[in-house]
Amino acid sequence: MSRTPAYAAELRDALTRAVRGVGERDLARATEALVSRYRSVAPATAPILASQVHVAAYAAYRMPATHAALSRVLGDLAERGLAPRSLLDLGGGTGAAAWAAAGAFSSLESVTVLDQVEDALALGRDLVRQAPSEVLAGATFARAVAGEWPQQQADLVTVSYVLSELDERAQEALVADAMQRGRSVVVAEPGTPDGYARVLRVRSAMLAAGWTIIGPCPHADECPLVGSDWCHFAARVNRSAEHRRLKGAELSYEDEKFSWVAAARPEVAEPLAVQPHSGRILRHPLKRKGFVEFHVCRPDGTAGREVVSKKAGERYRAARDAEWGDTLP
């Protein structure tokens, strides 16, 4: 996976410009309200982005992390050969997935972001006004309500950090809508046990529909972590000064934890480099003198310890550079 999200610096600059002029106290209060909401696992009973200030706070507080997570996910799929020409982002808000897709796929020709909050869409349009790519600068941000999405088709449909706001029936409907409109679908959620549980339900629905899992799983069997652990990954986020102020943080970075699943129609998945491979690294590798120890999910449907020793030569050198979330060299 890509280590540094493309366009991350440009997005930070755009966000800094976008929140300029919003009162710092109002921004801080709105951020506190959003933090409280996102820590809840209950479906939302009212719009989360209820005002322009809440939208600005969301963009400054959450958008860099969502962009970093989606950049890792879409970068992984790009390395496997996925090359969508069109992106449809359902519930995409201010456009984090659009920025990530534009950075991951040189093949991309059109981007459409749909959301029900006009203030979020307006900010999304403002952020891409000086975007570093033509396809991103020309992205369409349009209002649409879940369950009433336009019948638009796309090579790739993304649903990121949305399911937690919905009850289970609405989650199922949204995933069905995404699969109806896309040739491939990516769903990302917070890297928590409940986020992982939602991703597992999505994975089951994709397999039941006859789609092929293209990430992160190296197999289509039951997840070997069920009942003992949960599958999640991390993306490094470099914080701007504004980001640090909003979060009351001192460090210049944070690690965004996320869970995800991607699948494609069989005719799309067949030419991709998806299976078999040597496994997915599930935790930070332990790098010792003369060997590297990994915890991996394997193509045979099991998970466990793998060790690559110095005797493995080139594989060992690749193992020294491998990170959590990568495929095992």
Ligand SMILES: C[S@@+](CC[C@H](N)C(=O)[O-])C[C@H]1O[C@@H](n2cnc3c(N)ncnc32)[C@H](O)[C@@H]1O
Second form
Amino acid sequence: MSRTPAYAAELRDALTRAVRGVGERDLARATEALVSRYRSVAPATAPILASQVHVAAYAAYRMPATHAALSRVLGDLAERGLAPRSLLDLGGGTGAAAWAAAGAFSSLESVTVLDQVEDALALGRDLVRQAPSEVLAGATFARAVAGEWPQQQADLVTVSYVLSELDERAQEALVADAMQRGRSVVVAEPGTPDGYARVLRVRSAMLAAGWTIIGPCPHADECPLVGSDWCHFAARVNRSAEHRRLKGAELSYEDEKFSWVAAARPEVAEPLAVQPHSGRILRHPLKRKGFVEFHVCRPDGTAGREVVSKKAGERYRAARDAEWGDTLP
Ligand SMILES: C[S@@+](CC[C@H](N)C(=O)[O-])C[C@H]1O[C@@H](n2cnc3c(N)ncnc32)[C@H](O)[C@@H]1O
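Next up, can you give the form predicted together with this ligand of this protein, since the form predicted alone came first?
Entire complex below, previous chain first.
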């Protein structure tokens, strides 16, 4: 969790530069409005990013967090061997997933971000102007509304923190559109019980379409986390001075909780399966003297406790470095 995502510092600098002209009072007021809007889980009847100030506030207070979450997700998939050449980001807003993908995949050659809010796209374009990666600097930001996305194909389609703004029918349609355009699809949502419930529905739709789950689950069975538990992870976000001021926060970091699922067409997923999954770490590991205790989701579809003791040698050393969200060493 302490791992800093690629391009986090560059994104922070770009954000500082981009929001410099916006009045601090306006920014704080818009941030407050967005915080309370995102807390209420109800489909939006009008765009939530309703003005340039709302867009600036979103970018300053949310984008570092969604970027950190997506960096963890896409970094995980890159480690498993996913190597997309093209990215299509639906409801991409100011481009958090694009920044994360450029940081995670050296294979990437083209990036397209689509969103309904022109002001968000304009800020996204502004942010990548001095981007540290050529593919990011050359990204296309274009206006499109869910249901009317252009017929563009991509190796990877991302849908990041969008579903909660849509009703259930529109969520299903968006995921179907993503799968129709992508060879692999990643959906990320806030790491809350309702975000997880949306992710579970997406997972079922992916499996029903014959796609292969490539993360975070190490199996395609029913999710073993039922009752009061839900599958979510955390990404550490370092807060800039502005970020702290905007949120009225004192800590120099925050942990962004997120839930996610990724699947691919069988021909894309097959080579990834060469490396069998050892299990997914579902909580902060307990690092004790001489052993590390994990709560994991296992490849056989169960979840429970696993212990790696000092006797395991190399594996124990890897276990000491392992974090919540990683695969079990
Ligand atoms: C919470 S923001 C997430 C932005 C970005 N994906 C991220 O992870 O930071 C939700 C985005 O979805 C977009 N969105 C919501 N409903 C949409 C629709 N019907 N058509 C196109 N974009 C939509 C919003 O404009 C907004 O930019």
